[in-house]
Structures are given as structure tokens and as C-alpha cells.
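The form predicted alone is given below as one chain in C-alpha cells.
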Amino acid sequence: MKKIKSIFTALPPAAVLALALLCVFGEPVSAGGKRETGERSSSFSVLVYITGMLAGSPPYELMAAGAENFAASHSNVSVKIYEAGFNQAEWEEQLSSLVASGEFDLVLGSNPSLPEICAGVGKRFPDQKFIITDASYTGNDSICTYMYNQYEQSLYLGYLAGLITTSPMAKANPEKKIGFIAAQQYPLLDKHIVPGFLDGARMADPGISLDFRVVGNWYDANKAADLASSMIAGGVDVFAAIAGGAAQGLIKTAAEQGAYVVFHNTNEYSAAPGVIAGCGIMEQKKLVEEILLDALEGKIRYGTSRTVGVKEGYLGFIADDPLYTSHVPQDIRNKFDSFFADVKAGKIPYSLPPL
């Protein structure tokens, strides 16, 4: 006992504390009392910040599903899903309140307007990291973005719409007019999505025109239904929409009054068989899982933006659904398949408009 006592007496007080704690916990501990290899140091917490609501928004639903799948397969990863609502004026202060606790290693979102909001939040919380899909933003060391080539997706969906509106299909009329209903206007929509849709249609027939309308929000299905009804009366027989939950009004009206709809980003054939004539797919779930793995492994290059599309495997078209093959004639599907293959191979020339 005297020998043991003499050893402790000769050591500095901090070392004595560390040795004592080592005896209790059986693992290295700093003199300040914090374990060097404790749970917090190896855990990874993700806030999935939904700028709107999950329901009726495929990109958000897929983002949340991807994050939850990743957490389910990684025991040290936790995910919190937060629906911010539709009042954009509240988003920055709301997000600041969420990250102020220091709870989250990463904020994950998907919205073209979100990078600027995160940049504002980052000024107050410079250690917070943000990753945003469906957006482009560079030069901020706390933010990394991934931009889907939505011009490209709109191009091939527009081509399909052009084939349909000039076809003898039952709901097609002699007018060469297609329609687009948007929830709100923003740079990506105005410069990539809507122009790509019309450009693709005109690759099928240069005489096609576009009727474009705006709901004003992401949830008013009645307003979208009224717009669709007016557009059908004006000769539109094929629609696209980026309108969130409001798009349900378009689908209902198209089914009742006789028109077709092509969808961006997700499989909606079963929502209205024979009315939904084509569905693009955005591999948001796949991209989110890959992003989170890179973030967990410290491989994210913050301050950069990456654009992904058909060639990279993050945008596609659902061509094998029976509700597509049974309602769209074979000759149209053949022409579309050939066009889509050329897009994937880089054989369709186009210039991506600047944002």
C-alpha cells in the first residue's frame, strides 16, 4: 500500500484524476472528465429540413426516405425530420433556432432558395454544415449543393408531351398546345424547367406552343383545378406541373375533362391511370444516401456544387410500368425510347441556360 501511495503522490493532480477515472470506467479519459472515445464523438446527427410539407412533394418524400434508410443501416447516425411549412419568411429564423442547440452535425435540405437562407444562418453559426440538393451555390465553406439537370428532364418529358399532343390519342385535340402549372416562379423553374419542357416538345413538332400558369402557392388544389380547366378550354391537352400538393387539382380536372399529364420526379401512374401518360424519376433517395455516406466519412467538398443528370444515373424515366405501356401507343413509346437513349448518350444537342 505504501508503494502505491508513493506513486500517486509523485504524479501531477491531473494525472491522478485521469488514472482514477480509468480505474472506474476502464477506458482513456481526459483530465477534464470527457471520454476520448465516447458516444458523442462517434455519432452523427442529421436534421432533414423540409421547406414545406412532406405530403404531396416527391423530392421531399424521397429525401426523408433516403435519410431514414441510411440511419437504419448505420447505428451511429440519427435523423430528425422537420417540416418547416410554406411561409418562406420564417425559414431562416426557424432554422437558426434549430441549429442553435449544436445538436446537428449536418443540415440536409432540398430547395433552390435554401442555400441563401443557410448562408445567413451560417453567419451566426459558422461551424454548422449544410448540404442542399436541387440547388446550385458555390464559394461558402459551410455549404455543398447538388443540382439536378432539370432542363434535361424537362426536355425529354416535353418531347413525350409533343408526341402526344400531335397524336391521334383519345384525349389529344387538333391544337398543338401543351400546358405547365407551377406553384411559384423561381430561377430554376423559369430558366431550366419550363424552357426545357417547351424545347423538348418543339423537337417533336416546331409548331407547338405553351400555356404557362402560376398557382401562387404549393397547396391550393382548387386554384390549380380552375387553371387547368381554363387551359383545357383554350386547347391544352397535355400538362406538366411543379406544384406540390396543388397538382392534385390538375390531375382531377384532367381526368374529368379529358387531358393528359406528364410528371417530373416520381411514379404517379396509379394516381390516374390513362391520364398520367409519362413519369420521370429523380433518384433523390439514392443521391441522399450517397451524400450521407460521404459526409459521415468526411469526403464532402464544401464550397462546391455538382450537377447530375441522366448520364450520371440520377434522372430517368419509368418506361416499364404497365399503366404506361398499356395506355401509350407503341409507336409513341418507340419514338420516345429512341429520344431518351440519345439524351443519355449525349446525342441531343442543347445548351444549359445559365441560372
Ligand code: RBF
The other form holds:
Amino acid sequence: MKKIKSIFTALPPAAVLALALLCVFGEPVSAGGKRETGERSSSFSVLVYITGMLAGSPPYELMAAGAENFAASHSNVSVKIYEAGFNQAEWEEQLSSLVASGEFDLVLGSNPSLPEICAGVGKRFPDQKFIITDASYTGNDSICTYMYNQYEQSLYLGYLAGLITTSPMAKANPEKKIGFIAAQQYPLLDKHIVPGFLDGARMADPGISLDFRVVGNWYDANKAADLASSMIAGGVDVFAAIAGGAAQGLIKTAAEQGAYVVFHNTNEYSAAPGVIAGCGIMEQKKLVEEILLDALEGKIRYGTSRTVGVKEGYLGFIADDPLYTSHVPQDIRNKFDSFFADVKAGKIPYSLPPL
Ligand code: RBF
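Now show me the form predicted together with this ligand; what you just gave was the form predicted alone.
So here's everything in the complex, that chain up top.
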């Protein structure tokens, strides 16, 4: 299902009248689809293009929340949130039609595959600006990207998984085997996220192996549950997942059959207390608010990409949740704390593989 949500923050009556007149009489639109009236400088319109659905996808929910927050505190900013759905083949055409309206000063999105799509759209609408997080792309004057160092988040979540699988915790078995369930394969996952997870686990114990499986889409929780079940039968006792809504199937199976899950990007402890053994956090909401402020002030450096991780304060770990402190033994938490501090201090050597 696709849906558009609009947030037009409280406007003074004169502005409402002006907008109504604009709607009735129309306005000039340039070749690039941008407005040429003076009104443009005082209003800023953002399209948040969600490559999938909001529900169950932390990066998207956080991006939408950040943009809504920003609009709520800036009366000249309006935000539309568009859920594009799961048919990736449709995304470029859909985005083109939205951009063709000339309505948006900025398109904001979060997906490693979006820059290429925006570059295609940008060829038809050269004045349109795009800012994409969770992606790395340089050299296009219409596109600015921000990449999370997901190798790092996977490294410390993998280390925690490694500590747990080799521990005497109740659901840990003697096998040194951890699991990863992915919705689909893509370069950031194959080169940063999965290798980081295994590298981190092996820093806890070099004898650990990884069972990696792919769901095939971002929503099939039943398929993820089936995969998890067969992985548990094969000896996996700690999982990670990058699977959007499908991850709920893993969580359910882990709870029913007795396994642990470490979760990327968001606080998921309460989804299954005692099963979700650790949660990383992606500060996407903060990043989006900062990006929008820069965009409003004309400070975005289009054509560039910035990488943000633990040191920069955009990736973290939720260590103070009672569902973490009460279910994960103190000795494991202590070892994890010191590893995380080392990652933050740049003391854990690694090289970020090229994408
Ligand atoms: N992450 C989600 O949480 N939900 C999604 O629906 C989703 N769809 C994606 C589609 C494509 C084509 C790609 C490349 C990634 C997608 N991601 C999705 C992954 C997301 O952008 C991010 O890389 C991971 O969540 C790790 O932070």
C-alpha cells in the first residue's frame, strides 16, 4: 500500500491565502521543475522518499520522524512522506513523477541503491537536489550522501554475539555458531555488514563460524521464521538480521525455540525481553535534522559523501536498557563495554572494504 502524509506546519493567514491563490492560478515552472517565484526563498518543501514501507524498518521510521520533527519546529518547512512500496523496479519511475511536479526543493531518502536512481531522475530534472543517507556516492552535483559505517556497528554486535555463543548463558549451546538473516544481498551488506559481524565475533573467539541466509524480500516474516528454525536446528544460538519487517519472524522463532538476537539500528529489546540480547542504534533522526538545517541554510556540499560512525556519534549501542542489564551477565557486559570503548577510540584495527 502506498501512502502520502503531508505536514504543513501552522501558517499565518496571509500565507494560507497566498498558497490558495497559487493553487488557483498556478505559477511559472522552470525546465528543471522548480518554481521561480519569490515565495520559494521563504518556504522549503521536502519529499521524504521511503524505499519500502515505514513499519518495521528502523532507518525509514527514524528518517520520517527526524523530518517531521524538523518541520514541526520550522514553520517555513513542509514535509511529504511517500512510501514507495517494495517493488524496486518501480522506484525510478515513481520518483520521477513525484519530482516532475516541481513541488520539492529537496528529495530525502535512505537507501544504498537510491543515489543511482536519483542520478537517473536527475538527468531529466537537473535542478532537483537529492540527499541520501545510508549510501555513498560522489561526483554528482545534484546528490549528497551520508554513509553510516555499518562495518563498525556489525563489528561490535558481532563481538557481543561471539561472547554470548561461547558463554554458559541459558540458551547458548556448545557450538560456536552464529547466524545472519538478510532480506536481500547488496554491496553494503556483503562487504561491510556481514563481514563486520563475523570479524567482530571472531575477535571474541576465532573458532566461530557464521550461517548466512537470505529471505528474498523485506517483508516475509514467515520465510524468516522458517530460516531461523532451520538455523537453530543446525546449531545457531545467536542471530543478527537486516531484514526490515521480515525480522519479526526471526524474533518470534528465537523466542519460541530458545535463541538470542542482536539487533541493528534501533532499540528492539521490548519486542522479546531476554531474547534480544543487545541493540545497536543508528542516529538517523539526529542526522536528518542536522541535514535539513544545513539544507535550509544552503550549506550542503552536493557531489560529496560523508561517512559517519561511532566516533562521530551516529552509531552506538543501547547499554542502559534494563532489559539488557538484567538479561546479559555482568562479565559479558564488561567485556563488551571495553570492546565498544576501543572501537570508539579507534583502537580496534580494521580497514573498511571498498563498496
Ligand atoms: N532496510 C529496511 O529496514 N527496510 C527495507 O525495506 C529496506 N529495503 C532495502 C532495499 C534495498 C534495495 C536496499 C539496498 C536496502 C534496503 N534496506 C532496507 C537496507 C537499509 O537501507 C540498510 O542498509 C540496512 O537497514 C542497514 O542499516
